[in-house]
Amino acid sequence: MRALVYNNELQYLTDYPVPRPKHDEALIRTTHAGICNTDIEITKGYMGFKGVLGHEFVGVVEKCVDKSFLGKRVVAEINLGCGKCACCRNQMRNHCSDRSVLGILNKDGAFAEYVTLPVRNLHKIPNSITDEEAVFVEPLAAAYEIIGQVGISSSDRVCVLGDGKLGLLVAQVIESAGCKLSAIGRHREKLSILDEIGINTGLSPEFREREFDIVIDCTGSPSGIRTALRIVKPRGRIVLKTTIANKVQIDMNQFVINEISLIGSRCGPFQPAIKAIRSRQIDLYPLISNVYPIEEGLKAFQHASLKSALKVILKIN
């Protein structure tokens, strides 16, 4: 099958083996998949992963023990827990110490004609959601995870740092909490997407030190946490969404001296994300930079790596 495979270099292959589903898994024909910043960081050494990349996708179930899924379009949660440990038993398989993660850790991903995943990870997609929109369910779910982790009140001054794909999604989700929201970025043309829907935006130098109760770092840059520390109030909270290959050195004393809480945030709930897309609460098409056939996958990665790029999507089947 056709696939984009990383093995110390990114390659487009036409003879990669079709995966065989296990007894509890479905075989899914991938139709579209989105290139995430995590995919780009993997090609720089993040997680030490080798294999088929890709974890944001939509596809059609072709084989499955659960007949209700056959022929249905689905998206999928990307963490595969062991099902036996304390984390899995307590509904935290995202933190299973023996987990695999689609296209990131010990599990071939979705930049291929076919992918396999446990049936319990699948979510059906309604007909009113297009394939291009469905690609955003996984990253949008990660944005909704913040709402569940951090109690945001109407009086909170909240800042979303970063005007990339995730930052623009997070800003739209946090705006629904009714707080005093600002989004900070470096690219006025990207921030204009938020301006159009009434979210306050600005460039980094426009904001004062110690201005925000909550700062959410979606920069994908080592500088993000440093900026967050500069603009968060004493006893404020920083939510860290950024994952990068390079290690970051920061002054940990600031967390103690200013009594700042640091909250890591990763994957999130799919159903709120699907509901938001279905109700058109989140505007996704302005976030799509281009759609490439998988045969042009290397070119698509080059495009996705540009600072000016937002979501680049691969059309696979």
Contents of the next structure:
There are 2 protein chains.
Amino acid sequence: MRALVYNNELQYLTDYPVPRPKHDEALIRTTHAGICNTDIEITKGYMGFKGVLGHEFVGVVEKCVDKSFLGKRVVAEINLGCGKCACCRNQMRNHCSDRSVLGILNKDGAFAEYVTLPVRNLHKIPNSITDEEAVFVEPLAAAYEIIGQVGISSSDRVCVLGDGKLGLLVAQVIESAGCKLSAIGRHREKLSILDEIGINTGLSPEFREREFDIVIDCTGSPSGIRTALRIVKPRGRIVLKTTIANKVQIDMNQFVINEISLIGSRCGPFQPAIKAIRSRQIDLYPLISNVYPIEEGLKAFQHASLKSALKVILKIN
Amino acid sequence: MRALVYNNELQYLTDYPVPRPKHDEALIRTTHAGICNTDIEITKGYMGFKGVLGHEFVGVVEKCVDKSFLGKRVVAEINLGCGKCACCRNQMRNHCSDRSVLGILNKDGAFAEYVTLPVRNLHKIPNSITDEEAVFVEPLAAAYEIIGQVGISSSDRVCVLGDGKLGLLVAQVIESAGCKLSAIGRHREKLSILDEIGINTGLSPEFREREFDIVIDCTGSPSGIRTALRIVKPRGRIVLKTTIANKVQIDMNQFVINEISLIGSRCGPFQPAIKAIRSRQIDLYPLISNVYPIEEGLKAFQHASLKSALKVILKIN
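Following the display of the form predicted on its own, present the structure of the form predicted together with a further copy of the same chain.
Complete assembly follows, chain above in first position.
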């Protein structure tokens, strides 16, 4: 089958073997998939992953023990837990130490004609949601994870730092929580998407020290945490969404002296994300930079790596 | 007056000028003071401080506008806020951006015959508490800060990491909160102080990965945060007490991937600390390594810098 494979370099292959579903897995014919910053970081060495990339996708179930899924359009949660350990038994399957992660850790991803995943990971997609919109469910769920982790009150001054794909999603989700939100980035044209829907935006030089109760780092850059430490109030909270391939030099004293809390945040709940897209709470089409056929996958990655790019989508089937 | 002064090197001086109290300040004749790891870090460049060191002390008030303090033994909170800013007005004087900090930032400290401090910073010490015990009020208050910041439940597995002065205080305070506590360090003889009072202890090699709900880093070492990231459970919490002169290289991805929270923790409330000492909840004498007259201050610092040392106290008047 056709697939985008990372093996010390990114390759477009046409003869990659079709995956065979295990007894609890569905075989899904992938229709569209989105390129995430994590995919780009993997091509720089992050996670040491080798195999088919891709974890944001929508597809149609072709084989499945649960017949109710046959022929249905689905998206899928990307963590595959062992099902037996304390994490898995306590609704923390995403944190199973023995897990694999779609296109990130020990599991071929979705930039291919077919992908397999456990039935319990699947979520059906209503007809009112297009394929292009559906590829946003996984990153949008990651944005909703913040809402579950951090109590945000209407009086909180919140800053979303970073105007990339994730930052623009997170800003829209946080806006719906009701608070004093500012989205700060470095690209006027990206921030204008938020301006359109009435979110207060600013460029980096407009930073003010110790201004925000909560800062959410979606920069995808090592400088993000340092900026966050500067603009958060004493006893404030920083939510960290950024993952990067390299270690970062940090003055940890700032956390102690200013009694800052840092909250790491990864994957999130799919149902609020699907509901938000269905009810048009989140505006996704302005976030799409381009759609490429999988045959042009290398070109699509080049596009996605540009600073000016937002979501680049692969059309696969 | 006699004083221990840091000015690119630590010096014992006999002709340092006696400080003159401002209108809202008391003049305190220092009797005893404790050497803290922060003092030692300052002599390595931390905070870039120059002046009289020392922030853990007890003394007798000689001059004061509030006559009720005259002749009384006192300890004192070490942060001096501006009194006007949002932090100061919202009971966060410790976080005033314009503050000075006794013996740490823009304010001569207590390793001297006299020290001045605002009256609002003073706490009277009951007669049942000795001078040697009273110098522990400030670091013990820093241990109580954790209780206010982090809700600890009886089912939580908590690890206090580090068996130095602060670690031994923190372990005793956390024990009193009621939880499944382990204190892990590198010095059998220091940990034995905790063994004596029935706290479960262990040496470093006994670490187990992903075991603890809460890890409190009191190591005073850059390796502490890295160890904490290894032994904390996914979605667990790390309390950071360690301040060190240099930046640390950290794999911040671990916070994101395992959704760890980090909570920086600094100075704390004095009253619970005074109450705990008065009621003999905390056993302090085993934590005293030696008492030196201030004339032997350089020797006292050398002793306090030894890995085997616990609290070294200066007798000043």
